[in-house]
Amino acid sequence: MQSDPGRIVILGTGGTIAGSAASPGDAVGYRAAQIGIEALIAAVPGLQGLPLEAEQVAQVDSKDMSCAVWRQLARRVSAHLSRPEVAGIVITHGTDTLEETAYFLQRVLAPARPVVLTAAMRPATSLQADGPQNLLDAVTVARSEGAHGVVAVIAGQVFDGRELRKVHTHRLDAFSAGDAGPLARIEAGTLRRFRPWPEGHALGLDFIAPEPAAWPRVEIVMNHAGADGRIVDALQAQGLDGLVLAGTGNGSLSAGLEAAALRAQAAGVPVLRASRCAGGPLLDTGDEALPGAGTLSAVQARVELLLRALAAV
């Protein structure tokens, strides 16, 4: 760890981390985004005394996320790390959709210092509530000397932004990066690592639409047994500007969707088949009609194409 890591920013952002429930040992009957990230950070001792500086960004249950919020999120955090005191930034997010947006933000700042996304199972009025140590893991990280890039810290692992895979329901350890495995470890307050910090071509904030309305519809599709491919042909007979198709096994297609899935590419709608498996990346065998995402999920390939979209445009 540096001897003067400089200043560290924390940004809320809601989610079940902030979350209150009527009963401490009520884990499930609560509300998200209930409380603010100044009471969130003053309930960890461990990080009183540190230089720190709090910001509520957004106050949401993550399941409703949205690309107003993104957009809010990136310009902070950018802002935040054109600070030359900053040293890294530490993001509260929940659960359900924390791998979404750390893909989004790895590819659109792929920072030179640490961004690092941290959340919780349990809400902070649980007698067990796992969200402090957590929170607290995230500072060492962002405070870590060398690092950079955008992370996700849950449970005592480290994870790749881009990797991230929330692989359980209701488990500490809910979060996964597949076949990769975690990036670090968060041992007895200190970072243990195994593969490099991320790396990547930012594409930057200014092609980002300034109003959610304008960004470009990207819609998941998932094959399973009786897939016909209506929902495709009614989807883009709406204006569809990209399609992610959660395939079964190795990306594979009944005849019918991936017939629509071909109908949409060939009027111009970019396509990328992903799969519905929780883990494995997609081998291509050369003679795909559509390509694939390669290791991407269904839900960050999707984010993939919602950036590419809004590029060309």
Second form
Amino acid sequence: MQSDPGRIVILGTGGTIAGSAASPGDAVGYRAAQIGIEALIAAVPGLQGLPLEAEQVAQVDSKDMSCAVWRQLARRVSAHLSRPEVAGIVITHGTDTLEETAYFLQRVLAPARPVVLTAAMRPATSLQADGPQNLLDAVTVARSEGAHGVVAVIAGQVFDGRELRKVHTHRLDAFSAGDAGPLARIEAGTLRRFRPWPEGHALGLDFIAPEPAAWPRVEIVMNHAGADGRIVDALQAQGLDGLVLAGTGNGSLSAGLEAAALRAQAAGVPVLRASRCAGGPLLDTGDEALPGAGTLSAVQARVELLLRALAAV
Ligand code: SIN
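One more: the block was the form predicted on its own; return the form predicted in complex with succinic acid (SIN).
Next comes the full complex, and the chain you just saw is listed first.
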């Protein structure tokens, strides 16, 4: 059941959903992050007349997403959620780093009201743009009674932000939550929910402020045939605040890479093992020398180590 609980704030950060191409038939050769959030909202007839506010927080192609934008975004979300008349937040974003931003916001804010990320695989100028429907669906989720936590809405599916993975390079339904499946679907404008909204403990924002002179350096190294671990030694020599290993299968590492990671860990570098596989959690065998990242993707494990490094500063 849906009610009309209040005002929704829509924050623009860029992405293909705000992208523009020279020709309406071009869904590939376009520039992301060109169109302002007010214009994106104005292009969706179903949003007109709703109690909405818009704010442009950033205008970036999300391949260039930065810690500084994350911090600013989290601060604006937090500021708007402190207003009693605001029922929820929608964020327009690029698809490429959506799972990282979703995880960051959930860990930092664990919001008691909905924070709904949405995106598009085709630019706003496309004849078959998917952004307008995704934006409308995101607002529907943000206005749903009882909704809370950070979720992502794309192609009619609602994902828990911690489970989100981009799994396809160009299909409209480019996202998956793997074995967990979507948290809900939007069907004919109505939310059909299968699982609870995301819960969690908020780390808060205070430890990220003021603007750090340099953000912690957390790198991802993949295991692959022939991996010898020398890259880990080279990174460590430059100064490393955290290391994620995208292991093969259940997070396994070549002998050389494992030895190098153990050297780094012994020298005080926090390490997490994830998998380079597109789906599936890491299953602990009980005798791991290097801790596993559980259900997190490698890029989300990187965000986790980044937050831990910031919290320790
Ligand atoms: C981006 O991530 O900003 C560009 C690609 C996309 O949104 O699909």
